[in-house]
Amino acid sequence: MAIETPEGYEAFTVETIKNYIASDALLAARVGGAPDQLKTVEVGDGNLNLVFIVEGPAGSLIIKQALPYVRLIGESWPLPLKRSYFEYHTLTRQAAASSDGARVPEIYAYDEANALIAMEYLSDHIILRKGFIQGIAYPRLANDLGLFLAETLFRTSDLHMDTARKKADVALYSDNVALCDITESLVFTEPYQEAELNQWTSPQLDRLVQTLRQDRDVKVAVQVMKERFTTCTQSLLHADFHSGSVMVNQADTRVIDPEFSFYGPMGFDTGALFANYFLAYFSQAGHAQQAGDRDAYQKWLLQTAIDTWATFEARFRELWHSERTGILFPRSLFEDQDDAMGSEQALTRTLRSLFVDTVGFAGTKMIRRLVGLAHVEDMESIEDPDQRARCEANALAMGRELLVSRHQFSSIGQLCDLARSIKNRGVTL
């Protein structure tokens, strides 16, 4: 497939981006100074895009620009630039859906022709995944992410949205075909078969990978979750909600990079976050300087998972009672007929379904980050391959259990008990 770019598109460099900013009055005013006074550095360490930090005499900003191909692979894998369009619109919708509006970066400008977003530079934040690797605890994390997920998922669903607007949005985001295809292939299919892009710690995990591919229960379960992903348009998802898509410090949490966004099952976002909590948990042994010195941090990670769900569920319940204005479970059938108990029954059912999805999607996300393409730095930064393989084997065992036995769990606490049990007994390589 040939790479196609719109007329006027230019992939910028650290030098040419200076002239671009100088040519835009709003951006130039924000950073100040002539092009030769600007300091620019390209820091895109993800799989897809260019990311420039631009600093000038008056201020700073981030420029994120889509490339017409997958950066991780190269020009042999073309990718539509329109993903930048979806990211921009999702950031604005998420800002509107969040009560304080400040859980995403402030957007300064969007240039559709150049597939480019100019936004707030969170200079005093770090990527959450790097914080996990360093063993840093964040006291606001569970509350901030629990609220963000509850509010953005509830307020973009048929529980709340005007139905005409919701259907228009579903149609709009249905065009994000290429990035959905990446998820459908790399998360739900390729890790379970021989595929050119699959990676794992070899030869240590070779046996486990072959066992996974022969596991009928796993393959059926993951395809059930794929069906849920492709057919359920519950809410506007971030759709790539991992610890590399969260920026943090001790006082603030921001969610970034929603270019995979589309309308899908709520549990895909919540499941992705919990998968990353548990991947971080199992990786800690590989980052310990001596035995036991990450035990307290592992305990914090599990408690953060529990607290995140508690905050999420509590806020979801509040919104159910105060903002259930959409076409689903209308108040006219329940509260307006003095049937509060019926409303509670419907809420319990909704949360149960969402929890089962969360568990199943968490399992799929854990597995793909261990034996598919694009692994997590939590594991990849463990230098000793034998130690890394032990950490990954434990995480793989949990991912499999979450996926296959998702209906058997009823609380995040039970998932944490499972993680501790797997860690304590270990997996035989």
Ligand code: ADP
The other form holds:
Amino acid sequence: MAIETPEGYEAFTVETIKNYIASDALLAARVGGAPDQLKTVEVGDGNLNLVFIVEGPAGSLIIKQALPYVRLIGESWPLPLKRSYFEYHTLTRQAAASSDGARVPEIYAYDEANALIAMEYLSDHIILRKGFIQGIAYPRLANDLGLFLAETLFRTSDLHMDTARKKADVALYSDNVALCDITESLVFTEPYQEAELNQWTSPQLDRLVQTLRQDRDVKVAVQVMKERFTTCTQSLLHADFHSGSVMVNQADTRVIDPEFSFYGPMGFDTGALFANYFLAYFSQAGHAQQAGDRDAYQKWLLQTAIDTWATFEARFRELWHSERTGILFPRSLFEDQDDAMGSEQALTRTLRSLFVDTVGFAGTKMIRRLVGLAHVEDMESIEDPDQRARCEANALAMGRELLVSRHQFSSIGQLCDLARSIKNRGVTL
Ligand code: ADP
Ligand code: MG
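Having gone through the form predicted on its own, I am curious about the other one (the form predicted together with ligand ADP); can you provide its structure?
Now the complete complex, all chains and molecules, led by this one.
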């Protein structure tokens, strides 16, 4: 059954996109030249959308266009074009909310009818996940992402944002139902039951998958995290903050692809990032040419996790003191009454709650990448299935522990200790 496409929408090809660019004065000026002078290639390696690189005599750009269905699955799984609208609005909000507005690609144009965003082509960057697989260290990563997360999450929360604007925004983003539904099913539910789309390295992990699905503590914990996800409109989230949504080089860090964005718990974004650091960590054994030659890189990954949180927390603390202009924990109750201690106590509580969410969501995100529908290239690219299964089993053990025992941890350093001890011990298959 063919999908009905809305009036005015056309899914472009590498050929038709050239005329589209030529017909838009602003975009045409950016790349220069006539349609036949443009070089176009489609590079969407993601699961959902078309991504065109357009290069002309004067410059280049990216066109990202939503399709009315899930690309990975096909027309049998329709998906609203409106996700492009949320992606565009979140990119502009994140650019405004982060002090260094250049943490997201520059946006050149948005065409709502065609569900299309024209943006800066990051030609010198690679996807962070690919860097992790190659074992490349990025000296700016922890600082850039720690700041980005602290600023975008704090400044879109009730700690800072004008309440009328925030409520209007919560209403706006509540319409991103289809993308939230994907997360609600594929992250929080299906990995824990029999579901058609689940996959895992079989037969090596069969027993662990069965054990997971019968693990009552896990099932309760993941539903508690899901309840946080569906009920807590804390901040405007990116909501897909994995290492495939970050593009990097030695001098720069950019965050792309916030089409899942909505108002949810801050820890969902921070947790996703830590999940991806730890997935990368456990995958390294599968990428080593010789035993031990990824040890230094594993150390760097753990240190990066620690540094990311340190930067995040320090910036969050600063913003608490300097930009707490929203309706929550007002200064009138604390600083204005000479109660600096009260403010500190409230800050400590807020960070604690955010940390527990971070750990719980990190565990949830790890598990779903190992036994659910969408896996990560860090693991998938390990060719030997026995080796891959060993890496995945270790990551699964970590994910479970983070999810179930999230209240027991008090620092990212402790999570790193856990990762090291699971790696050294090795889960028995
Ligand atoms: P999807 O939402 O379909 O997953 P992404 O936004 O993740 O699409 O983009 C898919 C791929 O296209 C990315 O992995 C990256 O390789 C490339 N890409 C996307 N945006 C840019 C950009 N601004 N500059 C360079 N490459 C990009
Ligand atoms: Mg995407």
